[in-house]
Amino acid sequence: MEALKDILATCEEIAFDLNFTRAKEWKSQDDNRVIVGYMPIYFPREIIHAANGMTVGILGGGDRKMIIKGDAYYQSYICHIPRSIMELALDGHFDSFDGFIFPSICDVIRNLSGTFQILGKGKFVKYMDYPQNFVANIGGEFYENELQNVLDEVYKINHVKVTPEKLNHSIKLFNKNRELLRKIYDIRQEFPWRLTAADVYHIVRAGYMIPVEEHNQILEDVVYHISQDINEPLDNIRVVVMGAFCEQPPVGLIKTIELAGCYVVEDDFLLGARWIQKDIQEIKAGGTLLSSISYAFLNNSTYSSSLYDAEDPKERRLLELIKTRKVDGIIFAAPSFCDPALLDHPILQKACEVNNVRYISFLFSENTGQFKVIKEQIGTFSDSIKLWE
């Protein structure tokens, strides 16, 4: 059992390596197997493990990689993350990846794909369509086409068939990760103080550079750790973070929030690694092949501003979120210019008015560098709630 410590250290490593060594290091042991690179938010990372290959997260460079080329490709009102990701890919970061999946998010990113294209950035590149439509027949038919165009690229490299088998052992594996990241969430809700907000941003972001099963041996030695009594308690107030689903806080940021007074029990960071809420089933007898990663999107989701929801309103669902996490206030950061959130947030900030919730609200980009103002509003939010309630 590794001491937590070292854990730690080891997948703040990991989470911002630049040059995804782990996984080069990996697809470099068999000729057979792939990279595929993906964007937040979500992507089922099953159906690629089950073809023998394994999804890497394309998540920036957030603020350890300088911009130059990158400006170039994107209006200065664009957010900041396509520009990092176009950094990463002109300095050739991304060259042993055998594809790419740009997940439905916004326009941005839909041109983002098309730019990957025009620059010949891997042996395929899809953009990825969500159905909005979640009747099983319509829109469950739609995103199955939608996923296996993905498994028929990925076979035109690498020849690799995916039976149920091997899909069922994939959804095994991962449904084991979602669950151990749950009992982590879980932990934290009563004990905030035994894992910082940062530990926990930096052990999510290793799992989307590592395999699945050295990533969930971390969160079984993580979650034996943070099981004990460890560390002291602080006056703090318990916030849920929302609006940081795609482009990235700098973890700066996730530490400034704690050290202004909050614990971060709940966030919408790397969403992705948490997006289905309950176990995916295995595959069954007459059941078509991703007929059970189709379900569990369609009826076993979290909500976030890039998913249609008009018959489960997102705000019902936070409202929701807030009462489970038994938290004290909200906290809205999102990326400067970021649509998708910035559309969502009067109607999410009109709830918490309605139901009474304290709530905070500004913007990031992901190379932020100074956080003195942020810090000095959060601890205004966090005092008022401690002196108030």
Contents of the next structure:
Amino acid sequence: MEALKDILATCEEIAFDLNFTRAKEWKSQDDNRVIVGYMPIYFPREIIHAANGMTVGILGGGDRKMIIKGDAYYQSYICHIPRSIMELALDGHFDSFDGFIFPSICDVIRNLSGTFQILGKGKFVKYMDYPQNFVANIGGEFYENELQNVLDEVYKINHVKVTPEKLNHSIKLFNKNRELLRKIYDIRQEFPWRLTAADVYHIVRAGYMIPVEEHNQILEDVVYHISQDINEPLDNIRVVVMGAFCEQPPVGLIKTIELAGCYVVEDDFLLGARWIQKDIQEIKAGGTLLSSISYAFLNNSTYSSSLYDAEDPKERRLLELIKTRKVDGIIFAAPSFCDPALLDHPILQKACEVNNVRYISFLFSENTGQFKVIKEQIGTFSDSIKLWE
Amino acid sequence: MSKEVVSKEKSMIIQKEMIASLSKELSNVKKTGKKVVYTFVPGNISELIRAFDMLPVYPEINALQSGMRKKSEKFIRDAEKMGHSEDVCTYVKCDVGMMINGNVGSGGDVVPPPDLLLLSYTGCFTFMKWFETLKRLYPEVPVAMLHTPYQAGHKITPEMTDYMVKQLKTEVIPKMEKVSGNKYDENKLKEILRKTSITEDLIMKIFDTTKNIPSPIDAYFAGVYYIGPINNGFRGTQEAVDYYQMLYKEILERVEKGLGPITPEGVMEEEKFRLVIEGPPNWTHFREFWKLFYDLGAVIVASSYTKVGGVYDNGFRVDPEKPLESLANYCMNCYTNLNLEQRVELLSDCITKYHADGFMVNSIKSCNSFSAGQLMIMRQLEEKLEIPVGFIESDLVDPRYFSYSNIKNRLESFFQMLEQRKLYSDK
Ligand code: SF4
Ligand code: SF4
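Switching forms now, from the form predicted on its own to the form predicted in complex with its partner chain, please provide the structure.
In what comes next, the whole complex appears, and the chain from above leads the way.
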């Protein structure tokens, strides 16, 4: 088994490979393989896997891609991620991608799908309308139909038919993936000093870029290493970071949070990887091909700014999370101009106030480079909590 | 401008009366017991609300009226004090601010609280966040979610319609029955939709009159008044039919006389430029904004904004014999529910059909539903039609983002460019 530091170095390298080298290599090994890029937040990668494909997360250029052309597509008061995705697209980073999926999370991503359609990117561009009705024969049926449309597009490219057996195999692999991720978060909840938040970020993000089989191996190894008594605890408070589910914070920001005295024990940075909170069941005899995937979305999704929540308010779920993760406070960190995240914050913050949960909030952009002010803010926040405790 | 004093057209008087009567009905709900449904302009199924004898309220319209009455800045600031970010949709903040300041509407009456929040989630994600916010302000009020699938694939598929009809049957109608105490009456809905269909036809005819040179109407600045009744709860009413018939008659008279559009300062005498505009207007400085155009002889011959509450250009009309399918398809066919390619096609058709000289975007700082993608639309139209394109920025109801001099400078340069192009093509 590789040493932890080597695994972490590999993950960091893969996570930010904006040329998607590993995915492209994987594709080149077999003519029938396809690569499908998907934007935040969530897509059931199992179905593409079962169709001999690989989904690759398109998470923007972060602070590693200079924006030259992308700004000509978006006004200054629109968040940063669509312009960096455009920059990557126009510079040919996605050239061997077969298709693109734009999950329905906001108007910016929705209209970005239109831009990709107009520019004729890939062999298909699919805007995935996730149902906001969670009844099986209404929203569920609609969702299955949306997913089937994606499979039909992939079929047109590689003529691979997804069978229940193939899909069950893929479901197992991704269940394993989510289980291992849960384990890492659970171990970190007890022993956050064994792995930094930035390391966790790299590990999870690497999974957006490589085959799930490889990622599962990495995760198994990480779980092994962090199950050992490594590193020394610091006098840090424990926080959850919320609001960064789409445009990703620069890693410098995640590091700053920890350097300023906080262990990040829960976050929504790469929420899609952990979106489904329980194992997806194998397809039952008599069930439709996509029924299990659909059931999981309707019943076992995490809460999110992009899902209608009247029946199970998100503040209730956040408070529950605070209890389970035993956190001392919340950091609301949202991308500038992000309507979905920012319109949730007053609701969530009010719940914090009513329940005496301390919080702090600030805005970022994926290419933010200066963290001095944020560090001071967070430092004061963590000190104040330490003094109160 | 013609020096004659602007006398109110009959249609304007009817429209005022209609809006006043709705406000009155709303202020009397305590006495009459009528139930109140808050909903949105895009995906505005007020026919169904009326079929249950309930009254609609549109928080967006309250917000725009607050903007026009110069009240929005305080409302927005108050919402920001409550924790709302500077970066988000100002309609939401204006509405929240209005609510915490007593919910007093444009007529000076208190807008009654909702009995039902009808979240017709069409063409804009912020709607969902908006009603999640309202749900916290009115915790006892039920929300009926009607998710409108986006026309991403360039068309409305049977599965999309089916999904919406099922939601209407299992989510929206049962909640409306419960709140109103009335049973769903399909025949009543069909009857209402018959009038909608007539109104939709009339609206299309009215906006089609801009084919004339000079155009008898301004399809943006005056257009927003024309769509007022149909957007503000009068879909499917006899009043709306009467209003649009009267308006159409008046406009035809103008066409016959070769008259240009009516502006707040009289009839526009010389039509120098014909434009198509994309994006909502600014409401806080609406008159000044309009004046910048008519002073320079620019008339708007088509606008996307007047299509947010429904697009009829492509032949869509409700079919009273298929009431729920019609409501579903109507929602899916609203402007911001069209994909970017469809928007480009629609605007391109307008530019050609109404002989526009230029295309202009008014980009709204806080409206992602319109703004994200507008630069792409501009590029596409410029390439496709080789038409001059212009770009200005403002906000809907946040006066802090309205810069008169910036807009004026940009418009002047744009009109100079159009002028030169005209001279060149004349030669
Ligand atoms: S950062 Fe927010 S506003 Fe921007 S694309 Fe993502 S969800 Fe949409
Ligand atoms: S974002 Fe635009 S369309 Fe959506 S509610 Fe705000 S103003 Fe209306």
